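Below, in structure tokens: the form predicted alone, a single chain.
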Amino acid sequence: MNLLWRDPYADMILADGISLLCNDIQVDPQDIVMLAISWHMKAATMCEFSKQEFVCGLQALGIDSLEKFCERIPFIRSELKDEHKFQEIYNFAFDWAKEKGQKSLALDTAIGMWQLLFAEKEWPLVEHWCQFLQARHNKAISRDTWFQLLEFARTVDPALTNYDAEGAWPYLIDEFVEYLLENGIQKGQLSDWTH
């Protein structure tokens, strides 16, 4: 482990070290590829890597030098285009981003993660979803809502023409659909979202 990245008081890479790492691999710390890297590292917590997470993650990726790390970034980024891997990374993000000891994800954190993740998937309702949560929900996000939102984004077209009100969506997603209809984002007004 690069001693410049490691925290001087812990055998870990913490936020400052991750910032240095990002600089060395020429990636913005806010870039979604850092989430994918954290998924490869099996990192338990946002903004930190234990020595074991980091070393095992690098080995799994076949990285043994800074040069190879830089060379692997396009491959790691390409994994976000794979539906199965994207779902794994999306699901990973819930536990990775929540505060230690909490069952739910803080709303501000969830919104930031959704904006990052759905920018990659180009879900046209993400901003409406975030506005809805801030206006009507203003509470932490449960695991069920987190997981089901991806399924909703994948299976319900943005115009809501195939939305089934009798489906098994979490209450919050049903409320979101009502919010869209109340605010004039009605069936047929949005173009189809391709997966």
Contents of the next structure:
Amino acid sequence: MNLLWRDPYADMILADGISLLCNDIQVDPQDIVMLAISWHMKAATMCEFSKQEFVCGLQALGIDSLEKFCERIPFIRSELKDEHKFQEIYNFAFDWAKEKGQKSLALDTAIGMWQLLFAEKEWPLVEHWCQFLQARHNKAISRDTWFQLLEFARTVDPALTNYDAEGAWPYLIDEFVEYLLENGIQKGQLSDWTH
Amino acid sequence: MNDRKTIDLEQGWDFMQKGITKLKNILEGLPEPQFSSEDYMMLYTTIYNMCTQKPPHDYSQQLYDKYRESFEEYITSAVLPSLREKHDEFMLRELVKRWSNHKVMVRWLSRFFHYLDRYFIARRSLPGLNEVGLTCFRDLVYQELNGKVRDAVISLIDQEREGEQIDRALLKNVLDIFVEIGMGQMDHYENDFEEVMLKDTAAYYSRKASNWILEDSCPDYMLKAEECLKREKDRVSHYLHFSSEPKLLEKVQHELLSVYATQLLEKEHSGCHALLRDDKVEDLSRMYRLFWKIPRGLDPVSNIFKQHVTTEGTALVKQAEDAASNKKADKKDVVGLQEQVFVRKVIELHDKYMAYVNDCFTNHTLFHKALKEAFEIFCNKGVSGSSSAELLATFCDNILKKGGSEKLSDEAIEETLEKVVKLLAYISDKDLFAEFYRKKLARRLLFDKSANDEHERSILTKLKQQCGGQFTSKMEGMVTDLTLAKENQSNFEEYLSNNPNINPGIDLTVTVLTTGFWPSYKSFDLNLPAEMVKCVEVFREFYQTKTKHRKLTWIYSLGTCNINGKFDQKTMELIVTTYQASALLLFNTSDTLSYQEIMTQLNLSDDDVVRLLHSLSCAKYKILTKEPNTKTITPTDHFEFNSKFTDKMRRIKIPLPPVDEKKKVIEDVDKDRRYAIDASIVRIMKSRKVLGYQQLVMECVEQLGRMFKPDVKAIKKRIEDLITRDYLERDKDNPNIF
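I would like to compare: after the form predicted alone, may I see the structure of the form predicted in complex with its partner chain?
Below is the entire complex, every chain and molecule, led by the chain shown above.
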């Protein structure tokens, strides 16, 4: 089965191969389960799998046939519901989605990823976040911001009642909170600014 | 004679009784001859015998009892009745007399009965004769009367407070009784007298204070308070026991001052605020003296002081702002006269209130702190767009440069510089001041505008003392550079004279500067006229002979040129900048030039060209004529050499106004600050390895505080930047820790 997907010129599965693969396992290429699969394979970059990554990944998943692959899909999908695994997959997504050789993640890609990820694990502020970034920030996203955002989504309640303005949140997240409050989106209690 | 006959108790006592009666009579003032030594001997011996007889005739115990009974009898029969029938002052006098008598009686009787003391009492560890005697008085007289006595005394004290004359000696004697009756302990004095006296005092002053506070102004009230305290102190020294002093004064202070402190200080027209406003130095000194003794008494005073100074300072700022906004719009960016006046006034304000702190408030740290905080508040407010750092730097510039607006004696200059440096302590953006100062210093040094080298060095020394060596190291480098440059120049001239063939034909003076010390200047690639190009080449060669490892970058924008202009009327020497000279020399080869042509040939920016052409054709001296003859330069203008130009002087200077450096300075400082914050964060983390976010920010602010107040947001940004650059990382478990 590998041979069909494999790129003719390199020991890799590239975009075309991936489309074929998705077809075969009956998964939409935009489906988030692809991300989870990539995570299992420890893929370095999105839209490509090296031979090593692919082979080892399949082994780790215990897949040796197309049927087994299809059977495993629901299991992989369920992993996304696990809090801990979700975090790992989320963190993994940053390096996977960014351009090779870049330190930061392009804004458009980041927004796309966030929308995908937070559809899975619901975060009510994701739309506002994306809007805010496009209106006010318009630059690439650093790794620190990426990681901290999940933390923010997980720990800070959407009404912002437990947000600590003097904490070590990245600057961008502080700005986001200000943006929300300015626009009256959340009438949460301001935590004590005058600590 | 030698055979002692046993004395029988009744007999012996009879004999003693006679002696006792005699004593009583003397005390009562009845005519009675004094005791002779024989009398005394007999009485003593009788006791002696009765004590040393063999039992059952040793009557020591009985005699001891009878000794005491004698007192009791006398007191109950004579002393108490006479005291009971008297009142007030008369009673007091009687008491004093009776007490005095009693002491005499005790003294005498105990001498008669002395033998008891030696053996009987000692052996049985009983209270001694003296003690027994005093105890009788205490238990019988004192016990009954001390209340009345106390009240009488207090009443007299209150009378004295109201201004009446009283018999102080009497009171002293009475109070001595209270003390002596304690027989070494103060508890009778304290419990039976002092406690009530203090209560009464408190009540007395409380009444007075509640009246005075309504009627009197603050200074008057304070005068009264001071007077009261003085009188009470006086009272103690005359008749109260010295141990009462602190307690008494504390009560008075409490009732007069502590209770009414706020009302007093905040009295509308005469309270602390008003006194400061009206410069009532004496009253303020009094206020300090009085409130100093009360716990936390000075806190509200120092707060009012701080508020007052802040208000005055802020008013100055507003004044300057108003004056500045009335200026012409085109002069807005230049720090003008008003701002100079402002700095002067701030210095004066500081002097004035420092004097207050030193004199009225005797250098108390609380007031030093209040003054400092007040100045920090308004000194950091800018005036019409110029920060206080800039104003201060400009002020210094005016003092230090030739032809500055301040004409002062050397001493006055030194003094003023000293004060300016002190003011710098209050400004939080010290690094901004340093940058402005450096820029202006550069101008002064390079254009030889410094009035006095000594003063330049002196202020640098003061700045170094105040802000540390790092603050002034670059500036000192600049001053040193000039000295070296002079040396260098003389070497260059020697080189030229040794090689006459390469002499460029023009006198050239070059000042070589060490890049690190001086502010950064943009160097434009000016197209020099051919004559000058040669000079540059020659110097370059010369410099190569000195050092091979240094790179020379020419900053033509700072150069000056003396050129001769051959006008119709006469040839004049023009002192211009290199840029201006380059422009003028173009007219050696062309009669008319357009703006575009000039710009292209010189290879300068629009800004520079406009400025320099303006100075040559639209300012005081019109070396060039402009077509059309308007007041501003436009890119379509044409210029021609004005051969008709003349002036009564042979030599004129054509100034080229400097570019506004303010924006650049602020930019530079911001950049430096970012580096400083980075360096500080890295330094802290290197030594601490792991640190919580809040603490990191705190330490950073502290470290950098000497030069400027870092913005917390800026620090956060730098931290994130450092994370991205992999210098820092968040702790895996706690994102608040690095």
